[in-house]
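One chain is shown next in structure tokens, namely the form predicted alone.
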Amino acid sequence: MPINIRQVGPCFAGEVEGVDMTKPLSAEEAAAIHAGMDEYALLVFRGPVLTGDQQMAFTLSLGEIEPPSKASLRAKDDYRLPDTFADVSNLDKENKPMARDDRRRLFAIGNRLWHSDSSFKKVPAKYSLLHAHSVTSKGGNTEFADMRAAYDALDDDTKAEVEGLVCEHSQIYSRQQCGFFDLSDVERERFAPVRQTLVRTHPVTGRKSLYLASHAGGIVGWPVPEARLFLRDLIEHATQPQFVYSHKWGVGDLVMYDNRQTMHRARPFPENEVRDMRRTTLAGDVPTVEQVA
């Protein structure tokens, strides 16, 4: 059966369709996606749940995958899966919803502020996919804009004034916006701030993007104050609904996202209901900017 992707978000992403995720795909079969993924900049796949072993055999068929990190604030043996995989899970390692006040869940809430994946990296991550194992009675979507649209709709102005910026980006900075600031002097300094600009460009189709995220916490060579307040106004204006596509998770759904071109943020949920999703992560190819020290 021939691939086809039909758009269902108001300008990007498409469905998939054609495609067995059990099973690695070929090489014609990659490029598709590729090819997909250059024009939608995110693709969903509907299936079944898939094995670890499956959801990172397909992963690999596109590239290969970030490596491990700690990017939460579980502990090595609170790993419910594979340090291969992102756990965006509310659970601990006995598969039980984590407790409300969880140090944990309090961290991963973070979520819900608009971010790209791995922005808080030197080098940043190319595609995400996040596969649904459990969803919850409501709630829970996953929200993107499209930073591609979001850039082209900038007035002239704004668009001589974003190009050149750099920007610092850290956990550290998101998690103070919704009030966490529990952090040790360790995690600190696993979450020092990088540097990403502000605009990019994508390698094959040339079309420029907003790359921004709750991560950013400044502007290099700006006053803290005003860079925040820039970059506010720089996500308010890029998450407008003409921009944003909300994804309705079904059990089995894989979301294939390319973090270099969108931005993205999950809803809120029923806290004591179980919503298990998985994340592998395709690897960046070179840092935005040159990292000074």
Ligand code: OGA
The other form holds:
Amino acid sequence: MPINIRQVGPCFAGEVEGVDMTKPLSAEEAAAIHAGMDEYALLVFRGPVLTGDQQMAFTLSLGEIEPPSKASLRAKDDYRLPDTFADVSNLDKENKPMARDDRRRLFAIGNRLWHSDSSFKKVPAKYSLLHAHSVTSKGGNTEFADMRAAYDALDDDTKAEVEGLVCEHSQIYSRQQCGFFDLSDVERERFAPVRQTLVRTHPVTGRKSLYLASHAGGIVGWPVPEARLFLRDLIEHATQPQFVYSHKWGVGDLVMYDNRQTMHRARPFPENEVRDMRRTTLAGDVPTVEQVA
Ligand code: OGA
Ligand code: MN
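Now that you have shown the form predicted alone, what about the form predicted in complex with this ligand?
Below, the chain from earlier opens the complete complex, with every other chain and molecule after it.
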């Protein structure tokens, strides 16, 4: 069956038919998916629940995965999944929903703020592949915003103002925004800020996009409150309904999104229900700007 993609979002987001995710993609199929990602920035695949090995093999047929890193507050011996997966569930190692006031949970729900995956890493992520094993009876959508359309819709003065700006990204800053300050010195050290350009240019299409995230807590050379307010205005602009696709999850869905061209956020759901989402992540190839020591 040939691969077919039809648009499902307002200005981006496609749904793919004709792909069997239980097997790695052939070279021709992978090329069609990359071309679809260049155009739509997000692709929805529907299928059966994949084993870890199947999701990994499917992911690896599109590129190299991001090296494992400690981006959550889970200790190594507390992992439910292999460290090559991001555990985006609300579950502990025994597959039980974490208590409402569990520190790991309170850190993790920071993903309800708009963000781009791994923007707090020197080489940020390319694609994320988020796969649903269990979904909740209500809530729990993931919303995605098209940062190319958001860039295009800026007025000329703002386009000139954002050009060349460099932001500092850290999970410390995103968690400050939701009132989570409970980090040890070791964790603060691990979450030290990195620099990212505010405007990115897609290497294939040449389209510009705003590279924003709640992890961005400063702009190099700007006073902090002014930078944060400017970034907040840009995020508000970029997440207007005409730029947003909201995905309502079904079991077996896999959503692949390009972190270079989109932002996303999780929406709340009943905290006593199981929401089991597993993410594999393809590595970006270069830092967006030179880092300082
Ligand atoms: C992620 C993420 C949102 C969600 O996997 O990176 O932000 O709805 N997920 O689970
Ligand atoms: Mn995310």
